[in-house]
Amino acid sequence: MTSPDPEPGTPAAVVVRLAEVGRRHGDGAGAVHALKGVSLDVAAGELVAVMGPSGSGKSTLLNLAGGLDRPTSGDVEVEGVALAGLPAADLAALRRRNVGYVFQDLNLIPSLTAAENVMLPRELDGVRTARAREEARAALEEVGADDLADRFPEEMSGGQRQRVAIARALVGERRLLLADEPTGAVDTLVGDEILGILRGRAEAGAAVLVVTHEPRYAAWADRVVFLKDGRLVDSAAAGLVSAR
């Protein structure tokens, strides 16, 4: 179910939000600052692109938008709830809830089907078998790979396997999607269709936040935004990336 539409010329509400948002890991002179003062909103219905060369902080700015690292200075708010203060329990319950993660790595369970793998989140946040597997197949469908539903990992190609966890990210009723790189193990004409899905499901009123380093890709975005150096260094409309 998404929210009703807002009326003409009324903002869209934010998702997700980082106000001056670092992440230091270690201390003293060795500290590496992976992000540094880093502020961004992604509203409903809203794509946005993250670009960068490689160590800029891209995936650090996803973990730290979903809840699954905390920041080392400034906030992060998901639907307006502050991360910092939820106890880990509440934290973790508002990721499944509230939060769809495509990670680089995929992080499918090898002894899980495709079935159970997209399933498994819904399951942990009670929601009864016989609806989380109608749910699953639902996600499964729409990213083409309901074939896949009773495969293991192992019995899958890369972009097989990236869209069974890209599925998963979508199972429920998401309004935050993180996907770290989506595209990664597929070829251009399936990329296509990743993008496609994602845009999608922002036009159905989610916020969703893609790092990519193809501007073939960011072009489905409405902007884009660019790190260096572990800061926000610009942000263009998306028409405005292939021209860089």
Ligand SMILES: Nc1ncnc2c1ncn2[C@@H]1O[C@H](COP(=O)(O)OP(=O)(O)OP(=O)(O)O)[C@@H](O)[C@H]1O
Second form
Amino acid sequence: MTSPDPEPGTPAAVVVRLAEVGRRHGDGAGAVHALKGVSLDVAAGELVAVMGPSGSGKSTLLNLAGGLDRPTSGDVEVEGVALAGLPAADLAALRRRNVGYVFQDLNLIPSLTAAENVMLPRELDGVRTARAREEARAALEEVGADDLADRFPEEMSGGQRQRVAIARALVGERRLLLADEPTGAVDTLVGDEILGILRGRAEAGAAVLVVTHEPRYAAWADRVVFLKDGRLVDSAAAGLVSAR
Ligand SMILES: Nc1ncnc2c1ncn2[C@@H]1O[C@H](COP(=O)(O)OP(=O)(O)OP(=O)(O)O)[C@@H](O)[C@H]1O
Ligand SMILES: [Mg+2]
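Next, report the structure of the form predicted together with the ligand; the form predicted on its own has already been given.
The complete assembly is shown below, putting the previous chain first.
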């Protein structure tokens, strides 16, 4: 292609592809099948909401999509690269460069300030400190948390920590954003703001997967997928109102 922009009508590139992915914990009678033969493509520009009851495999799906966990069956590709064949160091590099992750329990580092937490993935990827600091400032501003830059996680409210964790996922313009209940600790006003930010990143070309329990937030998505007992089920069959 001569132009970086796809021709009108050209399907957007698949950023993450799960093909018949399964994840089993343990063996034999005590084995837990967290995910069973799940296939899902998320394209650039797309925001997909993942819904389903507690224990249905939502976090497992996100962890596999981002290469934080490896499937026990099936294949995961990010930007056309099969994760199964990658050495650990290459997988870590691909994750740092391409994947922004908002963890269900946030995982901010307590001994680092908000700005330092947001800078960290960029510094690990070799970006110079001054530039990483500037990127962190911009990401914190994007989530309305620029005033928290010098605070430590224990000095912030749950919702403030949430914003900082989201800034850390946004920094560096990563192509795949995975957000596990990013609205967990916030009221609906802030929740809508967070979904609006993720939506904006999708519009800018990222592929976004968001786990949520709330139909309200799923309405921001292009598509809703529903997990039940580790399997993808049709969202209509699951009784969900279709998004938008
Ligand atoms: N390390 C593990 N060992 C054994 N079982 C596990 C492990 N991790 C997850 N599971 C099981 O896999 C299933 C799916 O877990 P997962 O965390 O993906 O659910 P979830 O949909 O994200 O739930 P929630 O909404 O409560 O966050 C659950 O039955 C869980 O107990
Ligand atoms: Mg979960």
